Every structure is written in structure tokens, then in C-alpha cells.
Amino acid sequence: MPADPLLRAWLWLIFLSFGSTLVSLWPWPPALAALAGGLVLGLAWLKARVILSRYLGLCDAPAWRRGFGISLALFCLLLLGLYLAPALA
């Protein structure tokens, strides 16, 4: 693993993007389509955390990082709820 934190973050983004691509291209049965959507959203949440932490420098400000992390998690939960609402109705 490289020592440069920006290079490590870049490698994580590539890895997470590759995971998102694999999940989206996988032939999911219709009963598990909601799970696939949740996985893609979860991977997008992880990518956003990496970008906020490393590329915006929030890793040096833990309180701000925590605030952004909570806000981002709540936003992703809202998106997940909106995505799953039609399947639950």
C-alpha cells in the first residue's frame, strides 16, 4: 500500500468504483434488485467519505469530518428510503 494518503484515497476510489460497476452489471434477480440498489448507494457513500476526508482535507478537522459524515449518512438513508419506498408499498 502506498504511503501517500492521496494516492491511497485514489486507489480506494478506483476499488469502490469497480465494486459499484460490478454490482450494477451483475444480473440480479428482480427480488434482489433493492439489495443491489442499496449496495450501490452504500459504495457511493463510502466514496463520498473518502473524497470529503482526503481531497477536501477534513481528515485534519475531526469535528468537521464527523459533522459531514453524519449529514452524509442521513442524506444516504433518506435516498435509500426513497429508493425502497415503492418496493415496500
Contents of the next structure:
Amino acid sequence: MPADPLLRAWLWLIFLSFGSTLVSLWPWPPALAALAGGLVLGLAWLKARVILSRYLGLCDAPAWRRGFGISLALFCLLLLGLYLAPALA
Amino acid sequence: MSDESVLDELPGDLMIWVLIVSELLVFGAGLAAFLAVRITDPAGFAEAQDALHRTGAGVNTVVLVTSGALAAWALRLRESARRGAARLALVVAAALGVVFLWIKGAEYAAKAAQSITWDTHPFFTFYYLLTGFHAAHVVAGVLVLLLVAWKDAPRNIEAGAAFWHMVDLVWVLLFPVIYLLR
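How about the form predicted in complex with its partner chain, since we already have the form predicted alone?
So here's everything in the complex, that chain up top.
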């Protein structure tokens, strides 16, 4: 991996974007739809964290980075719950 | 006693963070509402989603995160007094924003050709509202990037790039929910 944190962040974002597209295109059996949804939202959370940390510079403000990370994780869990609600009903 | 506050740790201007959080809340509410309405008709939402062009949206993700990287590089270049290179990075970042809009326009044109409008299905109501509102932010972001390339004080570039990163941040949450969650 390159030493430049900005270049590394960009490469991570490209890798994670391809990862989430591949997960969504994979023919998951219906029983594993929850896992696929969780993976897609988990990758989205990771991408958001990279943007906040490196593009927006929160890597130099750890308390704020942690706060944004936790808030976004809770939001992604809410989205996952809403996504899974029809299967659980 | 120190006047240092936790707010001082935030990079850049406080108001740009207020804007970023406000936009995240607005789009977050939209995405949550989208998935809440989906509960009433998951099969219909899945069928409607199949009309979307996932590859085009995936390419747009790469375009936008690359543009974001260029905007972040521009600030670093300007801070090391490389004004020409910083301006070039901002103009290329703005050009990638135009590429994003062009791909988005092609996507909308394809929907129009299929006679798919915002009232075809609730899925498309949310699709047009959320992606259209985001595209409006991209238009604003392109103009902001060009403005700060012209008026290239480091403080201006930092604020302009932060706005662009907010547009990027919204997209990385919007893209999986609208296009990928099946």
C-alpha cells in the first residue's frame, strides 16, 4: 500500500465500492439475504468513515471521528432493521 | 482557564460542519423513509429497483470518490504553495462532477424512454427525490469547486472541498440503499 494516507484512502474507497457492488450482484440464497444486506451497509459505513477521516480530516480529531463513526453505525443499523423488517414480519 | 473547546478540534470552519450534519440528517431521514415505505411492498420495490442501472451508479461512485480525492489533494497542494497544481486539481475535480451529472442524466433519460416517472411506483418517487436532490448538490458543488479554484485562498479551498466531501459522503450512503439493497 502507498505511504500517502490520501492515496491510500482513495484506493480503499475504490476497493470498498467494488466490494459492495460485487456483494449486491452475487446470487445470494434468500436465507442469506440478511447477511448480504448487512455486508452492503457495513461497507457503506466503512466508506463513510474513510471520507470523514481522510478527506474531511477527522483523523486529527479522534473524539469527533469516534462520535461520527458511532452515529453512522447506529444509523446503518436502523437501515438494516428497516431492510430486514419485511422478512421478520 | 483555557478557552479551548472541543469544537476547536474540528478541522475547518464550524459552519461547514453544521451544514454537513444538516445534510446528513436530511438525506438520512429520506433513506430511512424509503426503507420504511418499502416494508409495505418489498416485492414491488425489488422489481422497480431492477430497472436501475447498477453498473452506471457503480461507475459514478468511483467518479465521485476520485473527485473527492482530488479536492483533498488540492487543499494540500495549496497549503504547500503550489497554486497552479491546486487549481488544476480543483478544475479536474469539478470536471469529474460534470461526468457524474452526465451519467446521471443518461440514467434519467433511459428511465424517461421506458416511461418511468416519479409516480410510476413509490420506489421511483423516492429514487427521483433523493438522487435528484443529490444531483442538485453536485451542481452546486461543481460551481463551488470552480469558485474556490478562482478565489484560491487556503481557507476557501478547505470550505469548498469540505462541501464536496459532504456530497461524496451522502452518495456513499445513498448508493447502496437505493441501488444495491435487494
